[in-house]
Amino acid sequence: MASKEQPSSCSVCGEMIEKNSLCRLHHLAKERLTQGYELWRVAYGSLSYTDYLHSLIALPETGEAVAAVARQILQKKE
């Protein structure tokens, strides 16, 4: 049985990974995305995760790390 090799660099930026194929910065950004979605879902009612990610990417206030993780998640969903 062949073993899967764990990536050694962040799937977003190429830096050394910390957790789940992400560096510390992008792992934190992904956690913030998950936490933020719960708040947005309550505020907006029935908001899909995909619509949430698209909305965040469109906001100029969204940080680069969060936007990069959101784009990567959307690419994986396609």
The other form holds:
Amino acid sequence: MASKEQPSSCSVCGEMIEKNSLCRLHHLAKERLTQGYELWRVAYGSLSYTDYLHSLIALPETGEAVAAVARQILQKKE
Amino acid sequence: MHARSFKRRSEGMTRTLIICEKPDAARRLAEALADRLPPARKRHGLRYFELSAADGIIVVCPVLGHLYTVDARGSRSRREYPVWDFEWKPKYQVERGFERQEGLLRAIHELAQKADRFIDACDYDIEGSVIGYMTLKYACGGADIKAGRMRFSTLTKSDLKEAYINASAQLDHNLVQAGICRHEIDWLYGVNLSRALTESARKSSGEYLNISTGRVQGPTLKFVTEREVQISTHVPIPYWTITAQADIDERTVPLEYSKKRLEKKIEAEDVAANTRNRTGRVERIEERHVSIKPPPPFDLSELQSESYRHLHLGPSQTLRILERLYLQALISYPRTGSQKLPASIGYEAILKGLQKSAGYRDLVSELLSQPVLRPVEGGKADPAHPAVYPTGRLPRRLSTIESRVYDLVVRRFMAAFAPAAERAIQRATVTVSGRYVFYLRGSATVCPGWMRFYQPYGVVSETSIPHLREGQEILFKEVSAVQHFSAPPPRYNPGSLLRMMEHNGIGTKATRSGIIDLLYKRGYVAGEAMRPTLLATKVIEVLEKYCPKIVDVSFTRDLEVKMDRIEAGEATHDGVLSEAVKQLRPVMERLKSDEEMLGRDLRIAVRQLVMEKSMIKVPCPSCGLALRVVRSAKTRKRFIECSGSSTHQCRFTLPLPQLGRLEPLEKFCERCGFQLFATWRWGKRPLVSCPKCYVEGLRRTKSN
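Can you now output the form predicted together with its partner chain? The one shown was the form predicted on its own.
Zooming out: every chain and molecule, the one shown earlier first.
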């Protein structure tokens, strides 16, 4: 039986993996991204995750690592 | 020699050798102790002064900073680590560029042989004490045990004379031991950790790049990289503010909603919809007066911060200017941690001195007309020196930037004696439909007090509110909900990083600005808003992985506290040093055993930085590819080569100067547009040249 191979480097930047296929920086960025979605939903009443990610990418205040993770999630969805 | 000394003593003539830290200080001291400045004498390149005084002959000689430094015992390779065995050696034997000091040491040694009394008159702080002690111990044949110590905070004649008369019979040994211990611990940490990083990266990448870190440098760099992680992982959160305007007495005034920040869009829109074009009622008008005390006198850190804020000068630049002002006897010793001005400095005499300057005359006259002169003081104290203050001597010739720093010091000093300022704070509470609360705020200076003395540095905004009465109705004209997003924290700048270091108790007032400069020099940070490079991120990552203690602020702070305890006489040099070595040994053992992995982690960052440093910003004129600086493996000569030399067979090359440190500049040749290079050689001005024009010049000469 063929086992699914774990990636050896971060799927965003190619650095060494820390957790969930991501390096330390991008793992932290993804955590913050998830926490942020709850705050955005409360702020706007209702908001889809995709719209949230699109909005984040467009904002200049968004951190580079967060924007990179958001872009990758959107790419996977497409 | 002994016979001569005996003869002099028997004649009642002693020969005193005074060691000063800098040539300017030596000149000022000689001028203060003699009726007239004697001509400078010269011996092996050392300019010193010899003068006759009532108690004999005084020889005043300067040293140029540290003449001795810590180095590995014996002559071992500079690549070897760990190194635990060290000794103090003349600096010229250890570091390049200090060859001149050999002559100075010989001159001091000869002068010391003729002297029978010794006084250390170096700056009264840790560094000055180490400089004086080492010179007396090694260059003056063990004179440290019989030397006295002069203690002064300004280089004015009166202070220097008093310090000479009241010189203590011995050196401040606690301060000396604390300084020696600091140097030795910093050397052990710096050399071992830096060699481990540099060597592991060199072995792995094949590139030599000086990757330094140290006891204070590591945690400081970590502040910068941690901030970058915060910025890079920042998720902006939306929030809303309400902007409102109302017409009152034919004037449109802004109102502030009671909640500064609304977290929900629906709430913000509700406020805007239900208050726009509605009438509000003035419920309350309050006014209170607040008294604002003058800011405390300057300690070095606060002065560096204020200089960065108002004059845009970096901490090191400010310190250099302050040192120049101190050496001209215009201000007191700047490397101080004190915010106190003791009465012994003579407030009135200083102010009377400043009164002679047209720019300060009226303000000083006001201060002198007060019944008592009592300055405001801050909480920080320094047993060695008071806060920074002007001496009252007026400057003759200062550069523009020196005058501005001097003005800042003078105005802060004057402000400390001025009365408190008084501000009237007004607030009118306006409600709409009894639910929505807005404020109309105003503030005005009733009595400027110290603010007038500290202008233009202590300016506050003045906003007045129109005349209102309780129960009055006002019409809300424009009300809107404005959407914002939370911003990431700002990057550190040299001023804010210095404050962060001070807040965390790492480094000393004398070393902090130098460590910030080093971060730039090593290619760890770039830009005024300090952005860490890939190398910085990797170095911190590696240190956190293999030796987290080294970049832990609390570890560094604990060591600082222990070293401070030596100064206070509560701990010994040997005890603190052996404890520091005990902590470092296991760290170095781990780094040595993991050298290969460490190198692998640093390899990419090192290659990238070396590549960036070697790349030239102008493309190859022959094929358009990038140009780079390379060194021939055969001749070891450096030159410019096209990066397409192997792939595109481009043969474009340009020669470069072979001697000195080469630095590509961010400037371009006015004639041909090629990038300019600076070549730095010791004791010479940097040579700025255009390699392309140089070759064309050679060709023209040949063809002629």
